[in-house]
Each structure stands twice: as structure tokens, then as C-alpha cells.
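In the form predicted alone, a lone chain appears below as C-alpha cells.
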Amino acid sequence: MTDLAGWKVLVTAGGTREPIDPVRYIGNRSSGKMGNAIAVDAAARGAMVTLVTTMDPADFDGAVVRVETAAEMADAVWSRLAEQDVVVMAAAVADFRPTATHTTKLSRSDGPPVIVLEPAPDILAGVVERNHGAFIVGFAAETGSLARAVEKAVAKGVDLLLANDVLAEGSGFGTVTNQVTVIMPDGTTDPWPLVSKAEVASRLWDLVADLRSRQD
């Protein structure tokens, strides 16, 4: 299948790491598997894909941009945005980061450090703000209710948002499966069944292709 031939696609994957010192960081449990599956499927369908990721991608031989922090991911995404037809923000980006990074390892003997946090860049909001026509897909990892994800889909101004409950069996970080709910800009929802992340990726691209064709 080459239904995405000629498309320029950017996908983000993995969890960002916000350094405390040269050894420690604030991060999350994202494995990057969902974003990687989305990038792999898009490339297999003919798209020219750039994968911006914090993880070593598996089975993907397209353009890879390795980053660590939210700021690095923001720079990598925003600087490439004008070239893209579709942007899929599947990475788990830190909401907060330390205001200062220690240049040497913190010592236990000094006692617990006081770590002051500040907001990390809101990459998805920046994509929407800078966008000049790309179709934007956001992701939201929640625990329990997806009500907040519905609010996010409406408020962020994305074309599509996929949300999942990471506490649900088979739908958490690091799994090979996922159970997502598709949320449209008007807040309407479509829950998908628990399937492999590869199947989620395939279904996502089927949906994006259909929605983009309606916009033309």
C-alpha cells in the first residue's frame, strides 16, 4: 500500500528526560513503541517520515532525530514544521523540568536536594501556533477517566487526538498493545478495541488519509 506516497510526515516518540545532574533526570515510562509503530507504518505506506525520538527506534530506517529533553524536541519539531503535511505528536513530553541542572553528581551525604520545577515547553501548543496547514495529531496518556483528554482535544486545536488510560491492562507504557479513544476537535469520541500498537498505527493512518481527503 502506497496511499501516503508524497506525504511528508513528522512523528515524535519516547519520553523526554529533564536532567537534575549528570546522572539523574526527571522522566516517564514511555518506551517510544507507539510513536515508532506510527513512523514505521507511514514509511511502509510511502510517506517521507522524520522520527524525532528519545529512544533507539526499531525497524525504522528513515530519518531519525535523537533528542533527550523537551526543549531539544521542541527545537527539532518546530524547526521542521513548515515542511510537513502531517505531524503526529506521540511522545510523552515532560510537563515540568528543573529550573537548574547541577554540573556534578549530587551526593547523598549532602541530604535530599531541593528541586525547583518550571514548565517545560508545550510542544503541541507550539506546533498548533506555528502551523501553516499540516494535519496535527496529538496524544494524551491519562489514568482513569479520559475527560481531561476530551478537554485537551478541544482546547489545543488539533485535528485529531488519541487518548489512552495507561492504567488499563495492555494499554500502559512499554506494552505491545494499546487501547485508544479517538477524539475529534468537537469532542466526539470513538473508542477503539485493544489491539497491537502496529494495528493502532495502521488504523490511525487510514483515518488521517480519510479525513485529509475530505479537506481537499
Ligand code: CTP
The other form holds:
Amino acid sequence: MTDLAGWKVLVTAGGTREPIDPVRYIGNRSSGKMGNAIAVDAAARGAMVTLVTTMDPADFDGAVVRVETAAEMADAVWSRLAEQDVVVMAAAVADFRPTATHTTKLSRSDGPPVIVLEPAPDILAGVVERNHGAFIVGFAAETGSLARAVEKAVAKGVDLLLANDVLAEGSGFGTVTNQVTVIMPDGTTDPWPLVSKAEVASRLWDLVADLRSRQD
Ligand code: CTP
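Got the form predicted alone; any chance of the form predicted in complex with the ligand too?
Every component of the complex follows; first up is the chain already shown.
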């Protein structure tokens, strides 16, 4: 199937790592599998795909930009935004980062360090602010209720949001399956069944192709 031929697509994947010192970082449990599957499926369907990821890509032969921090991911995404038709923000990005990175390893003998945090760049907000016509897909990882995800879908300026409950069986970080709920900018929701991440990716591209064809 080459229904995405001619599309330029950028996908973010993985969890950012915000360094404390050369050895430690503040990170999260994202495996990058969902974003990777979305990039792989888009490429298989003929899109020209750029995968901005913190993880080693699997089964993907498009362009890869490896990053660590939210700031690096922000640069990678914002600098490539103008060329894109679709941007999918599947990465789990730090909301806060240490104000300073120690240049040498903190030592136990110095006692517990005080780590002061500051906001990390909000990449999605920057994408929406700079956007000139790309179709934007956001993600929301929630724990329990999806009520906040509905608020995010309405407030963030995305074209659609995929929400999942990371505490639900089969949907947590690192799983090969996922149960997502699609939320439209008007707040309407469509829960998809628990399926493989590859199947979520395929359904996502079917939906985006359908929604974009109606925008033309
Ligand atoms: N995101 C981002 N930059 C950040 C944090 C999140 O671009 N610094 C993106 C994620 O990639 C995702 C979307 O924003 O597509 C929603 O992420 P989420 O963490 O659910 O949203 P927050 O607004 O950070 O909400 P919360 O209050 O739950 O932290």
C-alpha cells in the first residue's frame, strides 16, 4: 500500500533524558515502541519519514535523528517543521529539567544533592505556534481517567490526540500492545480496542489519511 506516497512525516519517539551529571539523568519509562511503529508504518505506506527518537530505531530505514534531551528534540522538530505534512508527537518529553548539569560525577560522600528544576521546552506548543498547515497528532499518557486528555485535545491546538492509560493492562510503557482512545479537537472520543502497536499505527494512518482528504 502506498497511500501516503508524497507525504512528508515527522514522528517523535522515546523518552527524553535530562542530565544531572555525566552519569545520571532524569528520565521516564517510554520505550519508543509506539512512535517507532508509527514511523515504520508510514514509511511502508510510501511516506518520506523523519524519526526523531531517543532510542535505537527498529525495522526503520528512513531518516533518523537521535536526541537525548527535550531541548535537542525541540531543535530537531522545530527546525524541520516547515517541510512536514504531518507531525506525530509520540515521545514522552520531560516537563522539567535540572537548571544545571554537574560537569563531574556527584559523589555519595558529598551527601544528598539538591536538584533544582526548571521547565523544559514544550515541543508540541512550539509546533502549534510555528505551524503553517501541517496536520498535528498529539499523545497523552494518563494514569487512570482520560478526562485530562480530553481537556488537552481541546486546548493544545492539535488535529487529533491519542490518549492511553499507562496503568491499564497491556497499555503500559514497553508493552507491544496498546489501547488508545482517539480524541478529536471538539472533545469527541473513540476508544480503540487493545491491539498491537503496529495495528494502532496502521489505524492511525488510516484515520489521518481520511481526515486530511476531507480537509482538501
Ligand atoms: N509534549 C511536548 N513537550 C513537553 C511535554 C509534552 O511536546 N515538554 C508533548 C508530548 O509529546 C505529547 C503531548 O505533549 O504529544 C502531551 O504530553 P503530556 O505529558 O500528556 O502533556 P502535558 O501538557 O505535559 O500534561 P501533564 O499535565 O499531564 O504533564
